[in-house]
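Below, in structure tokens: the form predicted on its own, a single chain.
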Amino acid sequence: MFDSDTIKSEFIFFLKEKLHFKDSEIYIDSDKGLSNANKDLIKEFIKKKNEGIPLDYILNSSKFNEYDFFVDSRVLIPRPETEIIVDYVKNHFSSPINILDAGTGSGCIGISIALNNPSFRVYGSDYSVDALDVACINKHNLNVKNFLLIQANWLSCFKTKCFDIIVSNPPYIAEGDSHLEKLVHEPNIALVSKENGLFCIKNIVEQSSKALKSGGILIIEHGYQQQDEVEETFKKNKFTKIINLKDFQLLPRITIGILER
């Protein structure tokens, strides 16, 4: 699953992050002694890498939008392309607003938005109690005052016309997709959706058309091959001025629309 160069670079990163080694101690000081505790940590690292466990889970830490988030196997590891959502909100909105991160997982999107915009009132909803527990850890670790967590099946518990913006990175991988072979350690519930990966997206778009204020904005991440279907779903639910943002590989990844009742 991992080539030797990847394992080597991850091991060096592990030594620096977990054992606080300096470069000189890694590359020059070959006589540096190891405590029994450090030896045990290294053995545990090797064992977990042999099992294919991602480095972020081994370290219980993942960098997202320049913040360090606690992660474990209950939530997805944040992806760099998802930062595009946070950057878009940061660059286009400044007035105090109500915003929802639907399916918040680790809380990385909602918490980053809240930290970047202290005047925003940001909510994070998730069906999974385990995911909410991780998001709560991150809320505490990053001392976020304007981020509130709610257990909900997407937007099912919210009143109509209560949000200015809704953002979401929902499950969008189709059942049986070959990409899942490389994601066996991440929670399937946060990855896979029925109807060729579109079931959750359709639910979110439909519920957002009720929960958003008139003129409210919906921002959804999706698979690069799903752009046309997602755009059609937006149109069916009265979203207009639809645009798509590309990821770092210049593939269509995020769809944005404005609700017009």
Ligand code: GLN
The other form holds:
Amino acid sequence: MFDSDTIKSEFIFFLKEKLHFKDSEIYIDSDKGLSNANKDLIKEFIKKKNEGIPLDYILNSSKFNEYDFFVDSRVLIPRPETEIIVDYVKNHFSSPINILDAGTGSGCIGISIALNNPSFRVYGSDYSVDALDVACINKHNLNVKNFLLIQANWLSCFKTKCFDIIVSNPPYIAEGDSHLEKLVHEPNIALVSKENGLFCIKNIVEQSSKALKSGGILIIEHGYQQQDEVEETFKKNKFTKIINLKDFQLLPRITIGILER
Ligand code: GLN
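Switch from the form predicted on its own to the form predicted together with glutamine (GLN) and give that structure.
What follows is the whole complex; the chain from before opens it.
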């Protein structure tokens, strides 16, 4: 599943992060003795790599923006392109506002937004109690005061017109899509959506048109081939001034719209 260069660099990263090896001990001091505890950790690493478990799950840590998030197999590993959502909010809004991160998973989007601006009130919702548990660990590890967690089936529990901004990186992969073969260690519920991957997105857009204040902003991440259908759904639900942001490979991955006043 991985080439030998990847395994090598992951192993070196593991030695540094988990076993606190210095570069000199890895590259020069080949006689460095290993404690039994460290030998066990290395055996465990090899076993997990053989099973194809991603490094972030092995280390229980994932970098997102400048923060280290706790992750395990109950949540998706944060992806670099999702940082574009956080940067967009950071660069365009500053006054005290209410923001919802719908389907917060590890909490990476909501927590990063909350940490960037303490005047924001950020809510993170998820249907999965397991995911909320992980998000709660991150809220405490990163000492985030302006981030609240709520269990909800998307936006079902929220009052009308209560948010200024709703952001979401929902499950959007179609059932049976070949990309899923490489994602077997991540929770299916965080990845897959019915209706060719669009069911959750349609639900969020529809519910957001009620939960957002008029003039509120909706920001949704989606698959690179879903731009047209997502834009159509935004229009159907009274969103205007729709724009799309591209990821680092210049593929259309994030749609943004303003709810009609
Ligand atoms: N918001 C989280 C992330 O972007 C979880 C996303 C999800 O579970 N689909 O990593």
